[in-house]
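This document starts with one chain, in the form predicted on its own, laid out as structure tokens.
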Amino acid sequence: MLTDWRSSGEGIPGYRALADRLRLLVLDGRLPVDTVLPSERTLAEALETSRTTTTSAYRLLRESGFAEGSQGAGTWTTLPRSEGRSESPIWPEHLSGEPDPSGARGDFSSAALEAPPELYPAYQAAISELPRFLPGNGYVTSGLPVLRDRIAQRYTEAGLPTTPEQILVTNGALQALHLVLGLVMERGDRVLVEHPTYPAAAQAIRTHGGRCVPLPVEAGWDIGRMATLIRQTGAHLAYLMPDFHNPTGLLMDEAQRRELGAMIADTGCRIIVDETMRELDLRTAVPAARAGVPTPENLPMPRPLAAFGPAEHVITLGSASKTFWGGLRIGWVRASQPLIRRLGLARGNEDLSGPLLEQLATANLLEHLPTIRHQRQRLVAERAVALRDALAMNLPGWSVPMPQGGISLWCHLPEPRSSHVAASARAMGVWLTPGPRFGLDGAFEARIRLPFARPTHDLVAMTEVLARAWHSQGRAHSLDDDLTTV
């Protein structure tokens, strides 16, 4: 990570070009926080520098907020804290379930789709079946038999042999994964998670007593370093998304799930895996897009992470939200039998069962899947492309990968203002998420996401009214202003 340290320019000293770099590099989450700093002699031997460099580099940081140390245990990265800065929540508080006007104004931060056409008919179809539950009591703790049936069987088509007695279902993967950590972690525990990662997951870590293990994906999973952290930190316990990873969009392949389930067997962690996003694959669909013909058959999906690893070890998380509609409420986990029935048992304490309707109706979407995920497919692709060529157009200095699959594009800033951007735009009627929602200790100042889950023409004027908030900065500032701001 620092082998071109010395490319910030010329005229600039050596050590205050390694800080400004090791700054950077905590700033985008690939030098997580509290990570333990080579010494300074170490690193000018490494670096082939002076130890003098490496010294007043390591000063630096310590000035600015970025590393602290003491006598015996080195020196480690930090970030600054601004006084009295509270955390912005996950949702807008203005959330009202109705469509967000039209054009450059109101949430462009969810990454969630409108209804598609088959949800009216399925809840008339599911309306049509309830008056055979009505005699009974209406609680399915569990959820119902038909429905974790077609879960199942959705499981065991895609490679992973499953049976309805895997299947619990929830309102929604956020409760599974509630669910979840309250029976397989204890307060204190460390618990790997990707970085960047899903806000309301690191959240619900939190929540139940964990204390978040950062292990940077940007680009890719290092399998042989997860093994490393998970040694290091004691760390029994990760919860990771290689399905369409939710900010990035990458798909981990069945190679590193081989890797990955031999590393389970070995270390004894146990993995929560969250597939919402995995029917939302782009890969063959994105090109079909731009190219203006129809899209093609999708590729092959690796098998899910839980036919590689022990039964025991690996709890999948799965949701209607992004596929089908968020106000399904739907979710469910797949596991071993013995964990599902405790974790029914730890459900019926909590809220007794889920509505029957909305089960009703998944289970009939479910029955339309094929047709439903092509369709969604080829339209996220289509606002992907849109919104790619239109942030090409107004914010050229941004880099911009596209995903392989999910609904959204993580953004990479040539600045570190990812906070004041997501400020100027939100003035301007636009609210967006900026990137330190997804890191851990506010990392990630130099991205955004940048969900595609609205219309074509509301994702364009938004990236005019984004262009406009990105300038309204003016000049930027130099490195050492701006992070004093953050």
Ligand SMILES: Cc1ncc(COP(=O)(O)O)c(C=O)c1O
Given for the second form:
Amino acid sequence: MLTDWRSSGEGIPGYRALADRLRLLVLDGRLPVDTVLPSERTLAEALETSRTTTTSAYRLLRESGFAEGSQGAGTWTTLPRSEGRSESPIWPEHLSGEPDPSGARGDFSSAALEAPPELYPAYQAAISELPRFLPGNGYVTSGLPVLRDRIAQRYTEAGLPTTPEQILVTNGALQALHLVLGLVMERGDRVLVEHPTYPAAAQAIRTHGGRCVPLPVEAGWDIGRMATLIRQTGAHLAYLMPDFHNPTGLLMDEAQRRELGAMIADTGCRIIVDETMRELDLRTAVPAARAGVPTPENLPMPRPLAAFGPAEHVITLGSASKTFWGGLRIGWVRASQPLIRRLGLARGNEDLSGPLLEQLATANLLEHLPTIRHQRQRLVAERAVALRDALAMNLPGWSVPMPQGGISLWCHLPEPRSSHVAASARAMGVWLTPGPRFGLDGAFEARIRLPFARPTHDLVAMTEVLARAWHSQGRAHSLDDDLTTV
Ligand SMILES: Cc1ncc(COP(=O)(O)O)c(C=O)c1O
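Go ahead and give the structure of the form predicted in complex with this ligand, now that the form predicted on its own is out.
Next comes the full complex, and the chain you just saw is listed first.
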């Protein structure tokens, strides 16, 4: 992480260059908070610099709130109290479920699409099927059999043989996550999460009394590091998004899945796998959108992670929200049959059942999955390309990798000013979620997640506002200037 630490420090003393680089690593989350740093002597030797340089750099980090510790006790990373703790809500307060007819408000905050054309007919078909159920009491605690059956079939087709008894239908993946956490974790447990991670998942873990342990993933999953963290922290649960991770859009390949499966068997760690984004594969759709040609056959998707680990240890969450529509509020858990039975009992104690009509509509939509998936991928790819082009034009200093899938760009800012930009943009009518929302303890102040869920013309207009918000910050801040203001 420090191989080129001197490069940013031309003209400034070595200890400052080193401290600046370490602060940046903490701010963007690559160096998680509470990481014990090497001793001053070890670091000096590794960097081939003087002990004075590392001692002064650590002192500067402590003075600026980026480290704590003392001689003898070691030095560990922290964040200044005010750093990046954005108060902005995950959801805009104005969300009404309807698009803003005036177009005056822009929403860069939610990575969720409008309904596909097949949705309304799916509801109409559901209405016509409803009379069959009306003589019954309407409660289906584990989910409507036809829907459990179709979800199971989808897993089997993806290379993970599954029976309907292994599926519990829930009100969205988020309810599924809460149910699972309620069953498999105890208060005080440490839970490994990718860093960055999906904010509502980190919040759910905290709600259940868990303590999140960050696993850096911006450069991909390091299974060896994960095993080390599990051993060091005693975590026996992890929450992962290997199928187009939110917010980076990364996809874990088969080889890593195999390695992870072996690691799970070895450590006994349980994994909650959130596959909410699985159908939004952009790997062939984006090049096709760029070339203006029809999307060719998709690259094969790796099999679901549960195909690689022991059945009792991998619990999978799925959702209809991104593939079809968030308004359905349909999600599910796929797990071993005994666990699903226990989750079903827990669910019965919570809200008894999900609505029937939505389950019927989702079962109908799943029949058209290949067509809808293809259309969705094309739509999302066109928007991804348009947003990235608009950013390149309006904010050329930002670095914006094209994701492998999902519905958002994870933008790297040249300065750690994400919360400032979010606040300024909101004052100009565009909602967005600053980077620290996706980090623990305020990390990712130099990142912004921008979903490409809106039509292209909205994305272009919102990007123009975003550029004004970025430039309205005045002169470029140095890291030092930001300490008290972020
Ligand atoms: C990774 C991830 N998991 C879960 C959810 C919530 O899904 P649902 O609408 O099914 O509750 C989202 C929604 O943004 C998400 O991105």
